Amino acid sequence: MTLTAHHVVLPVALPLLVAFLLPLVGRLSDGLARLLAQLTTLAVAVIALLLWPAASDGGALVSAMGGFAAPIGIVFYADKLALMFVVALAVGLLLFRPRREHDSTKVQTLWLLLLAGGSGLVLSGDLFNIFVFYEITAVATYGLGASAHTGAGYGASLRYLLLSALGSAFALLGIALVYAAAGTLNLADLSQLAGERLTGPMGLTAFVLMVLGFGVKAELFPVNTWVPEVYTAAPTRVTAVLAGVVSKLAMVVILRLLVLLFQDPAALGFLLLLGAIGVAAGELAAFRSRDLHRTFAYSSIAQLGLMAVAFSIPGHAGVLAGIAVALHHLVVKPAFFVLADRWRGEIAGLTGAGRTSPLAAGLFVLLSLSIIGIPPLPGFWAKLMLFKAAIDAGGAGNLTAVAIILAATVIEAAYLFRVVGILYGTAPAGRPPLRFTLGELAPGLLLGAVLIAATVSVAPLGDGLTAMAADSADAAAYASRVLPGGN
C-alpha cells in the first residue's frame, strides 16, 4: 500500500486528535488509554514508512492544504530527510515509552503533543507553522521534564521554559524580520527571494535571532544551559528521547534556513562558530563531570555542535556529514542513557559495575568506541565524512574547526576509558551489586544491534545517505516541487 500526497498532513493530525481525545479515554480506562496512545505513535510511524516510497520516486510529497496553492497556504513537505525523521521520532517513542511509576494519562498526552510537534516541525513548509510546531513540541517537552514529580525535575523545567521563552521571542522576531524583508514565510517562495531580499545585516540578523532561537531545542551555544540539568532530573527514558531524537529536529530546521533562505558566508561562519565552542565546551564539561547522567549531557552538547559544524560546510557534502553524525548520535546517545538509569549518582561509586553486569559493560564499550570514532564503527565515517567535508571546502575557520574537533575526540577518549576503567575496577566490599534485568537493557541492546547492523552495511547505507544529502541540500528542487508551474 502506497499513501499520496493526501496523507503527509496525517503524521500531525493523528497524534494531535488522539491528545486532545485521550484525558476523556483516560477517565474510563487508563490502560486503555495507553493502548490508544501507543498504536497511534506505532500508526504514525507505519504511515511514515508507506509514505516513503512516493517520496522517493519524485524527491518528495508536497501537500497544499485546503487546496491553497503555495505560496498563499499552509504547506508541508514530506521528503526522505524528513519522514527519517518522522519514523525515528515515533520509533524513539515506542521504545521508552515511560515506566508504569510515570506512565499517567497526561504524560502520554504529553507523548502524543511531542510526536505531533515533532512531526510538524521537519514536514512544514513555512516559517510560521514551523515556529507554531516548535512552541507545541516546547510545552511538550516542559511537561515531560518534569514528569518525575521531582523539586530537582520541577526546577529545571521552570528554567528550561523561561531560556525556551526567551528563544522562542529570539525565533519570532527573527521571523518577523524575514517578512518585513520578503513579504513572504514560504520556504520555497522565499529560497526565490533570499538572493535579493536576505542579504546584508537584516538578513544576518534574522538568521542569528532565529538560529538562537530554534537552537535552544538543537543545544546550541549559548542557549544550551538547560541540558545538564533537565537530562539529570528528567525520567531517563524522557531524556533518551529529548537527547537522541528531539534536538535533530530542531537542527533539521535550521538546516533547512541555510540551504534554502542563507547561504552567505557570514552566515555559515556563526553557525560554525557556534558550533565549534560547543564541541569544546560540551567535552570539557563532560572530562570535568563526575556524574554519568551529566556526563551523557555535555557529550550530547558536543555531539550537536558537531551537527552545526557540519551544516555550516557548504554544498551536499556538509549536509551529508551532518545527516550521518545526526544519525550515529541519535542511536548511540539514548542507548548511553539506558544505562545510566541504573548507574546513577558518581561515577566513582560504578567501580566493579561491569563485572557484575558484563553485558551493560560491553554494551558501553561498544558505544564509546563508535562515539570516539574507532573505526570500523559508524562513528568513524561520521566524522570522517566531516573532516573530508571541511578539509576540502578550505578556509581558517573550517581547519580550525577540525582542529578543534580532533582535541575533543582526545579528550572524549579521555573520561569514557577513564568510565570503563571504573567499571572494570575491584569494587569495595560488601557493597550490592549493580545489576541491569534484561527488560531494563533491551532498549539499549537493540540500538547496540543496530549500531553493529550498520556497520557491516556501510556502503550501501552510504549510498542512501548521500543521495539524501544531495536532495536535501537542493534548493532550486525544494522550490520546483513546491511553487505552482515549478517557478
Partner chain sequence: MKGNARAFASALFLIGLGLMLVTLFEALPFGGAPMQVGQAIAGRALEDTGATNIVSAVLLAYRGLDTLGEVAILFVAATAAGLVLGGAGRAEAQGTPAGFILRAAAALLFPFLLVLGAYIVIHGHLTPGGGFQGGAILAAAFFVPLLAHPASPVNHGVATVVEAFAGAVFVVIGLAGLVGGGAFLVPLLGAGTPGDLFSAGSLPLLYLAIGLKVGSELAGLMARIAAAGDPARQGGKA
Second form
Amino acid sequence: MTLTAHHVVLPVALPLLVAFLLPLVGRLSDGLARLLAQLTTLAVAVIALLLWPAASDGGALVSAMGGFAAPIGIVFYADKLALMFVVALAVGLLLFRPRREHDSTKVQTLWLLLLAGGSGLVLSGDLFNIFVFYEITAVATYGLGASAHTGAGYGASLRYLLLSALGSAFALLGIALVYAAAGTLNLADLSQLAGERLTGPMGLTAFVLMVLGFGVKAELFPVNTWVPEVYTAAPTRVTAVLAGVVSKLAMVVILRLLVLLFQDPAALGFLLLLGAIGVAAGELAAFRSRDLHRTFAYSSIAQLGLMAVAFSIPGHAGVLAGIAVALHHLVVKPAFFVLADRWRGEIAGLTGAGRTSPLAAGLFVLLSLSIIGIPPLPGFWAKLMLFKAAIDAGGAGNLTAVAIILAATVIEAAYLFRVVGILYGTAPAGRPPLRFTLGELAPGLLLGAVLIAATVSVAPLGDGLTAMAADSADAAAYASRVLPGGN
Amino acid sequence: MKGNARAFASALFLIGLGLMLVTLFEALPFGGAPMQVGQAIAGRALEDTGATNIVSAVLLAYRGLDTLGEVAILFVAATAAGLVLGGAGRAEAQGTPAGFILRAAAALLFPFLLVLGAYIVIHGHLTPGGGFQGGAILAAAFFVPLLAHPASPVNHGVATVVEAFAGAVFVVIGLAGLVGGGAFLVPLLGAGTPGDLFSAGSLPLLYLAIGLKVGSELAGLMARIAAAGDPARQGGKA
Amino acid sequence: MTMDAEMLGKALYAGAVCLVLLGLYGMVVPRNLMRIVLGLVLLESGVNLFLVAAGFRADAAAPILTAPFTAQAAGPLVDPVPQALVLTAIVIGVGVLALGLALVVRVKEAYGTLDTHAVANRMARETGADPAVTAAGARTPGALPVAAGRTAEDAP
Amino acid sequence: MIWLVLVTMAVMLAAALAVIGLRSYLAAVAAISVVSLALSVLFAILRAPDVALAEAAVGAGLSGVLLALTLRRVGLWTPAADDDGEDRP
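Starting from the form predicted alone shown above, please give the structure in the form predicted together with its partner chain.
The next block holds the full complex; its first chain is the one shown before.
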C-alpha cells in the first residue's frame, strides 16, 4: 500500500478506532487488549516514519478533511517537525507503556487516546481543531494523573484539572476573539489576514489568552503550579511521558501560533518574559527541593522556559535553538524520572546509592552533564545555539534572558552535583541498598544510549534540524502549501 | 500574609483581564460578523451535503474531525471517570426506592424521553438538534428509572458494546473515504433530496453513531457518579 | 436598524464579559473545590455566549433552511460556524465537569475535606514534602538553610 | 428584541451572582441551572436553535444532575450547610 497525503490522518484515526473498541477486547482478555494497544502505537510510529520521505520532498503533506479545501474545512499539515513529534510521542508511549496492573484496559485506552490527541495537536492546521485535540490530550492526562489511586493522585489531578480547564476557557476565549476579528480558523488563512486583523490590543489579548491556555500543558510560568504536584503523585511512567513529550507538543502549538499569527514584538516580548521567569523560578525551586521527583519537575519547568525564550527570538535561529532544547530535554528528562522512580524520598536518604547501583549513578552523571551543558554532549550544543540566537538578535530583553539563563545554569550545576556527591557518599551501615532491576533501568539506559549516539553524530543532526527549523519558521511557505491557489 | 498576597494577585488578575476585555469593546465588529468562512459555508452547504440544518453540515462535514474529537473527549472523560471511581459493575444497592410519584413519573417518562431522543437524533440533519442533544436526552431516559429504583443494577456491559460499536462506526465511515483514495470523512452516498429523512448521504448515519455513543457515555457517567462512594458514610446528612 | 444591531452586539459582549469575570472570581477566590467547579461552569457559559455573539448578525435568519430549500431563497443567515464550535465546547465542558466531579468525590473520600489548601497540605505530606513548600515561590524565607542543614545532619 | 435580550441577560447575571453569593450548595446548583436555562433562551433569541437545545439538555439538565449527585455524595446535600473556610484535619 502506498501512502498518500490523505494518510496523515491515520496517526489520529487509528488509535481512536482501536481505543473505542478496546473496552470490548478488554472484556475478552486484558492481555489481548494490551497487545493490540501496543501494536497500534507501533503502527503509528511506522506510519509517521513512512510519511517522512514524502514530507521532506514537498516540504509538507497537506490533507483537507472531507475533501473541503483549506479555509472551509479542517486541514492536517504534516511537516517534518510535526512528524518528528508524532514519532517521539509514539516511541515515548511504547517505552513507558503500562504494565500488567489493575484496570489495565482503561489505562491502555487512555494511553491510546493520549497518542491520538497528541498527534492531532501537532498535525492539525486549524485553530479550533487544535483546541479539541488539546482537550483530548488534557482529559487523558487528568485520568492518568489519578491512576495511582492515592489521595495525593486524586488531589493533584483535580487541582490540575481545574487549572487546566481555566486555561482552556481562556484559550477558547482567545480563539473566539480571533474568529470575531478575522472570520476564519484556518492557520494558513489567518497568517495572511494577521497583518491587518490581528494586530494591536486585539491580537495581543488573543495571544495572551491562548498562551495562558496552551501554556498550562507547556508548563509556562503563571500556570504551572500543577507540575510538581502531579509529577510526584502520578505513576512515574506517566510523569516521564508528560514531562518528556506532551509538554513539548503544547510548545509546538505555541510555536505555530507565533510563527503564523503573532509576529508582533509585544507578543514575542510577553513570551520572552514568561520564559525567563520560568527559567529562574524553576531552577531556584529545583535547588530547594529535597526529593528527586520535585527537583526534576521544577527543572522541567525551567527547560520549557528555555524553549519559550528560544521561540520568542524572531527568525529561524530561535526556532532552531528551541527545537534543539526540546529534543534534548525529550531524551534526558524521562531518563531522569526512571532514576527518580527507584530513588524516592529525601535526597539525603540516597547516600551511597551510587555504589550499590553504579550503572544508574553513571547514567545520572551523564544526564546531568548533558542538561547542564558540558561541551561534547548534546545539551551543550542546544544551549550554545540558544545563546548565539539571543545575542545575534540583540536587544535588552534577550541579553537579560541570556544572563538569567547563565545564572540558572550555575544553580542547575550546583544542585545536580550536590546529588552526585550524595550518591557517591559512604552509605550508613545497616540500610538496605536500593537496587535497580535491569528491566526498570532499561528505558533510561536506552535514552542514555540515544544521548551518546547524538553526541557522536552531532554534525548531521545539526544540519537536519537546521533545515527543519528554517522550514518551520517560514510562514509564507506554510500558507502557500495549504492554500495552493493563493488569495 | 500569604492569603493576602494571593487575594491581591487574584484581584489584580481579575481587574487586568477585565480591562483587557473592555478595551476590545470598540474594536470588535458587532452585529455584522466578518463571516469569511461562514458566508461561504452558508452558500454551499446544501449542494455539498444535502443537509438543511447548516449547523449539522458544519458539525459533520466541514468540521467533522472536531466532532470526532468531541466524541473522543466524552469517551476519554468516561474512561477516566471509570478509572477514578472504580471498575464497571460496582453499582451496589443503595438506599430505599424512591416515592410513588417519582416511580410513576419515571415509568411514564422513560418511553417518552426515548422517543423524543431518537427523533431528535435522526432528524438532526433537517431540524435543530442532532446526535449530541438527542444523545443527552437518551441518557436522561435511561437515568430516570435509575433514580426511581436506586437498587437496580446498572448494566454497563450493554452500554460498553453500544459505545464501542458506535464509536468505531464513526471512524470507519471516515476511513472509507481514504479507501476510495479521497480524504478522511468525505461525505458518502450522495446528497439525496433536501428535506427528506433519508437524505444528506452519510450524515444521518454519523449522527446515529454519535447519538448512541454520547447517550451511552453520558448515562454511564451519571450512573457511575450516582453509585460512587459509600452512601452510608457520605450521605449521612441527607 | 444598524444602530440597534450594534447596541445588541455590545450588550451581548458586556453580558459575556460579566459572566466570564464572575466565573473567574468564582474560580480564584473560594477555597472549596466544589465552589471552584461551580465557578468553572459559569466561566465556560460566558465563553460560549461570547462565541455565539461573535457570529450573530441582526439582519439574518437561523442557519436552518426551510422549503423550498435553496440557500438563495433563505436570504442572509447567521454564521453557522461559531454555533458548531459552541456545541462542541458545551459537550467538552460536560465531559470535563463529569471527570472533575468524579475526582471531587474521591478527594472528599480520601481526605474528608474539600478545602483546597488543606488538600494541598495533605497531598504534600503524603508525597513526603515539607507542607510549606507546595508551589514555586511560595516558600518561607527560612526554608533553604533548614533544608541544607538537614542534608548535612542526615549524612553521617 | 433588544429588551427581551436585556431582560434574559439580567436574569442570567442575577442567577450567576447567586451562584457565587449563596452559602447553600444546593441553592447554588439550582442557580447554575437557572443560568443555563437563561443562556439557552438567549441562544434561541440569537437564532442558534441547535445550541439552545444543547444548552438546555446538556447545560441545564445533565450538568445540574451531575452536580446534584455529587453534592449528595460529598455530604453537601443540605439547604444550609457550607464547609467553606478553615476545616483543617
